[in-house]
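Just one chain is shown here, as structure tokens, and it is the form predicted alone.
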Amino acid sequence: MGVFPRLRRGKPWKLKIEYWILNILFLALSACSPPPRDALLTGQTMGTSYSIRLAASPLGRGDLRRLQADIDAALAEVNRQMSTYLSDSEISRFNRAEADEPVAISPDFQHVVRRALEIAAATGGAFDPTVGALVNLWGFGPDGRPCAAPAAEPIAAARAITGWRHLLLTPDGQLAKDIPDLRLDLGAIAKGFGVDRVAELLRARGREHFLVEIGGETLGVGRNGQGESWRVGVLKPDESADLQGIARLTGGRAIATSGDYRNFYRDETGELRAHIVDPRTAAPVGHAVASVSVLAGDCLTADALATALFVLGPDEGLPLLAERFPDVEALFLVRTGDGFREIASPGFAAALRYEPAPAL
């Protein structure tokens, strides 16, 4: 799917449940009412919703309205640069460019592309910001669902116009490609950047205690209104909307999750096809991992690595984290015959105070 589509209308109940989990959970678990000075800002961006909780906020209504206007403007600027759904965005202009035709891009866009290429290299291409042609071919892009799994010839054609190594970011801030039909899509990293961008704005305005969430990607700074660590629910990767556990965000940590349980279909053989495509095999990921939750020092990194680790699975992914991303933690939920098995990096529970969900 392209970056920042129109707001989905398919499952409003699911959006409400996730909103509750991500923004109300830390209060509900302690059976307390929100402190009267907390402030909650909500809106829409990037084809989804956002919510921002300011703990013990001294701001009045007028100040909050002005702050939200600035937040909306910052997120609109991310869209202006990186949305493939806007024909005049910087990324759309790049995608229309010819091979070896450098396109000047904004500093924030440069930062996201540079980090995307670093993570692509570090993960051996498990994360690839040019995989959109394959995602579309398998039925998760603008062309819609196929009647059957694609044949070898169109798969080969799509593979020929993908590959992060065909991108070049020059030192003077220009982006180029060496094959004309290559398309850049930052859908697996830009929401995380949007969270980081909002957090940067809030810090610049003197806010020290807040939680920022865009479409489930979340970052917590400081403490909640009760003086405790921000607590974020990790959903079971099924239709139940139950919690698998709770992650406490300390030290300005961010959490992002990728999974196959929201956007999938079954092909003509009955095989499940999920929206995350393995760039190395040119097919949807087919292993038993149902979701991966990643905790990192910034949401951009958490967002991108959640996708990469879902592609890799725990056997490849956990050694990669230990070697290349030692400050990042991950939790894999793997399907079993009667539920889910947890496979986590050593520090996921210990350093970040992951808790199993309480019995309801």
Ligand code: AMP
Given for the second form:
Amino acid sequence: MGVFPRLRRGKPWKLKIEYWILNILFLALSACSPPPRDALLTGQTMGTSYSIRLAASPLGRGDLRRLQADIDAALAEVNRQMSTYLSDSEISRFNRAEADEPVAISPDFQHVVRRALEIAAATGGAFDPTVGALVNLWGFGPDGRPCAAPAAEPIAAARAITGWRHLLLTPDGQLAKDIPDLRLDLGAIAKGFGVDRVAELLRARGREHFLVEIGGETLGVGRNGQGESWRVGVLKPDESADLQGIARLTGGRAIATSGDYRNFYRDETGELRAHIVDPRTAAPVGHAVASVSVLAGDCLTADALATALFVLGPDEGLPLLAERFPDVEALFLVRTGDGFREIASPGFAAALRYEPAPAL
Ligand code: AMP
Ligand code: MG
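Now the other one: the form predicted in complex with this ligand, given that the block above is the form predicted alone.
Once more the chain from above appears, this time first in line as the rest of the complex follows.
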């Protein structure tokens, strides 16, 4: 027998009570049911890890799996073009090519080279995508760590094959060099580009609220699961995993950090040698600045400028930002002996709504 005949048989006041109990139960259940949760995708790329948070994602497991497969494919494609760790990548083929022998490269690779050359020019060569030979000589490339600091002669030889003005991108997408053995190295910009590339893919799939991070370079779009701006920790540039502060990313902005506190060694004299080379001295940058965090409208720009500003330091870097990159903000953390002093561009605090980390 169905429900209706039973209902019809009941007393009207009883039916009313049942109706309200059911209604209240339904309302209570819908109030208790959790809101859609953030989805987290993690993986490996470019010799580091990535994480992607989709705010209040309605996607089921199958959809997420397919989305992550597409993201992995897009990142593998960036590596196939720009990774010097893959011997058959486009960049490795270019690095093996003879001088004045143009190599056709993919449109994304062209875009990254074009931006790299623009940023090299705008930073007076502090950012230089041709530092590969020097980076390798100082122990941060495929040849590994040297036993002692390199002598003057090999430094001069590596310097002779360095210089962004020797790198040429033709309007029809061919890359050439006018000196032999120049080594293109996009390690200071490719992660940022990878982040932008993933964000482009997510936007194309209709996602409006997400955070993408590759090796610490991060872009926040829209809002987090609580409807607030995305919050990103700025690490203290030391061995602790403590936070110096918390940055809020609003308006689809990116933050990238460069420093000498992660990838470094001490040479035979005890001097700290880190992976960012000052093209003007042909040696690793060594000054009191421990890290630079940069906020920009896209992650490629934030990544490249963080490296450039680490080379320049605040005295040269901040006037350059004000003049050439008025929409970009930076925070330098400078060693004081017992902690870090913050030196920020004038708009940094407002643009980032930077909050000191709560004491633990
Ligand atoms: P990042 O961590 O983004 O600052 O990038 C550092 C990496 O960029 C290094 O490991 C080198 O491969 C490369 N690099 C080092 N010095 C420079 C420089 N002055 N300009 C551009 N790339 C650099
Ligand atoms: Mg960088």
